[in-house]
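In structure tokens, the next block holds one chain alone, the form predicted alone.
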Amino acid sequence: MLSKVLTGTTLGIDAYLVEVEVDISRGLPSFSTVGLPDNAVKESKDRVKSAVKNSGYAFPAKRITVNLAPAHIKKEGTTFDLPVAIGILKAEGIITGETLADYLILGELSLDGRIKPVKGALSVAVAAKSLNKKLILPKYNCEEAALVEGVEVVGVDTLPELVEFLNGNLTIDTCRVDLSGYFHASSSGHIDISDVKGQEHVKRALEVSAAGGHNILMIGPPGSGKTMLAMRVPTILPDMTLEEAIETTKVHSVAGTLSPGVPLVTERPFRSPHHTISDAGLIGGGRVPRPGEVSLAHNGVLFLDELPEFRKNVLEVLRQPMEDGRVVISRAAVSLTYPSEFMLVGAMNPCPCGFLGDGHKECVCTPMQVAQYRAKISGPLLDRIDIHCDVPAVRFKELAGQSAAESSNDVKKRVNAARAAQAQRYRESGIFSNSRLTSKLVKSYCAISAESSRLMETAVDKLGLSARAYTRILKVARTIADLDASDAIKTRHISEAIQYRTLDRQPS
């Protein structure tokens, strides 16, 4: 007896259709799975057998062959347990309903017949919508899948419950979600940029960075507040759109990092990997490819503390995703693409001991040691960081002061207004922020006056700014003008942008 069940699995962050064919024939009892299954899929036969028997159904003592088509793509994970079990029960005549072909079914089985959560439910729901199919999956994942409008999603807890539903003996309400409720519930109220005492010029640099999507590097001694400031960057980033939230959720769903009870990511991610991370951990990949930190930070912040302490080969792999906004992982059998539109926030000490330029503690590093320390960050990587900002030690008067600082919500209002202006300006260009301006677009949208041009020339000649800093200064000045609600880039905007190129200045 032959049966067919449709399911889906992920490849990258997108899903594709898999047809599970189950053939039960006479012969010595056996259970074989073909179609390039990995070890987790091969082991499903033991889970399926126990789940079927412990759910009260007779497991056939016959020759069982399971084919996973298309057979040329490797199948990974535990999402095939449930469709294989349903295929066996259908082939045995235990499931008699005729609606099976209308559904995509996925889920992991426990030995007692319970249906456990799976990864990638949102991506499979998108695929189900494109195929005009309904979706059956673990109840734990049903809210996540129901985020896709136009898909009928049914959540089930046990194998017998699903069998009764498919036979028409049980009615299960489809899952529905209110997207607005998730956005209204979203809050980062436990941290606020007003928590940081002093450092007003650094807060301004972070505001400019958030408004234009610019990468930023903070340089300062230990204890100056670099990490504390970085952790508050997501609180001043522009509000996430529904499209951004769904795309971000797809990445975290595939990676299995969604928080329990939170099916939709509505707050901008903040990822802070340790400097011992490998290049595969940062960029993605591995034996079973999965998203790396740059993809988990998609539409959010990637914070690299103690930037020079990261291995050089790890830092260098950042260059392509920072430039392209995506990561391409190529293997012999498949090539995967993960999105990586993140804002890089880096932090470093000015020298190995950390006190170069400090007014209270003397630096003990030699010029050679300082040069070697800073050389750990290559020119091409530094070229992709628009803003360099000094973060000096905080004075006692600022720490003990009681004056109220500006809140994250106040800063976010200006950031949202600046991003709205950029979205309107670049609506025909396919970009959404000033940080993504190409050389051609810089000429079109970053024109400056003769007075500003003379200021730029003076900066290059007198301050020793590198040639690569020129375009970066124009992009940042464009963002500062947007925060100022100015259509034209004025001299004061150029002047402020020049201050944000600390590491491009030649040492005196």
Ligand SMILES: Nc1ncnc2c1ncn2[C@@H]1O[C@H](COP(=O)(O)OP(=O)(O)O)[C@@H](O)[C@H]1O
Given for the second form:
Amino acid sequence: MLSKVLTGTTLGIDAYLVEVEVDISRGLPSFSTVGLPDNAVKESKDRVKSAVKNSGYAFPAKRITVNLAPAHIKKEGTTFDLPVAIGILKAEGIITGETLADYLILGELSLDGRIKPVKGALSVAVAAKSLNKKLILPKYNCEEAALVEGVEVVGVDTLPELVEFLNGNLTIDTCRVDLSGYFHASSSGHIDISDVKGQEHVKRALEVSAAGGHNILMIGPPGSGKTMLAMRVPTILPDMTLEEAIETTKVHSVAGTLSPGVPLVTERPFRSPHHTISDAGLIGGGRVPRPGEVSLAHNGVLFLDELPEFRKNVLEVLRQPMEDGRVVISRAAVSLTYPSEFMLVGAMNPCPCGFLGDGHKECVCTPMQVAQYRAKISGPLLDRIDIHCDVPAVRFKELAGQSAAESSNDVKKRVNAARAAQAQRYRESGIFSNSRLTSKLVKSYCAISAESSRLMETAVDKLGLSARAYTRILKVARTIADLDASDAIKTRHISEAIQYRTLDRQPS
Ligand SMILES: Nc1ncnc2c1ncn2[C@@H]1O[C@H](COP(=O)(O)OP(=O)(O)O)[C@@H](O)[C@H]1O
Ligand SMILES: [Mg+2]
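Please supply the corresponding structure for the form predicted in complex with the named molecule (the preceding block corresponds to the form predicted alone).
First the chain shown before, then all remaining chains and molecules of the complex.
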């Protein structure tokens, strides 16, 4: 007997349809899987066999051949257990219902027949919708899949439960989620920018970064609050749209990093990988491909603390994802794409000892050591960081007696307004923030007056700013003008933007 069950598997963050064909014929008992399965899929045989037996069904002592089509794409992971088991039970005549073809089925089986969580459920649900199919999957992943509107999602806990359901002996309610509920439940706000005392100019720089989507590098001695500030950047970024939330959730669903009970990621991610991270850990890949930190930070913040401590080649591989907003990983047969639109927040000490320019503690580094330390950040990466900001140690007095600082929500309101102005201006340019302005677009959108031009010239001459700093300054000035609700870039916007180029100057 031959049977066919439909399932889906992920490639990057998108899912595609896989047909599981099961053929059972007379002959010496055997069980083989064809169609480019990986090891996890091959091991699936033992789980399927045990799960079927332990659920009280006879496992056929015949020749079983499972074909996974299309054959040219490698199948990875454990989600084929359930469709294979269902295929066998169908071919054996234990499943008699006629509704099987309406569903995409996926799930991992445990030996006793329980159905265990899978990765990538949200992506498969999107595929099910486009194929006009319903979806059966582990109960655990139910809510995550039900986020996709218009797909009927059935969650199951055990193999016998599913058999009874397919035979029409058991009804299971389709899973529903109320999206608005999740959005209101979020913005919990346990951390807030007002936790940081003083440092008004750093908060301002972060606000400008958030408003224009600019990457930022904070430079300051240990203990000055860089990490604390960076962690609060997501709280001043605009609230996520549903589309962004779904895109980000897809990545975390595929990576298996969704928190239990939180099917939708509604808060912007904050990822801070340690400086010992590998290339694959940062940008994705590996034997069984997985999204890297740049993708887990999609629509959020990637924080690289102690930037010069990262290995140089690791920082170099960051370039492409920063440029393209996505990562492409090439495999033998296919290439996978993971999105990676993130805001980079970097932090570093001003010099190896950390106290250059501190005013309280003496720096013990030679100019040579300082130069070498800074040279560790490659030019091309530095080139993609629009804003540099000094973070001096705050005085004890400032920490102790401070009037109430502005809350993240207050800052966010201004950021939202500036983003709205950009969305309006760039609605036909294919970009959405000032940080994405190309040199051509800079020419059309960042015109400056003669007075501002002179200021720029002076800055370039006197402060020894590099030529590449010029475009960065214009983009940032554009954002500052947007925060100021000003169509024109004025001289005061330019002069503020010039201050954000610390590293272009000679170390003092
Ligand atoms: N401006 C500040 N306001 C409140 N607390 C601060 C401030 N700066 C530093 N701190 C305190 O000092 C600790 C160390 O700050 P941290 O962010 O780790 O510094 P850095 O990353 O620059 O070494 C923080 O956890 C916080 O308790
Ligand atoms: Mg720190």
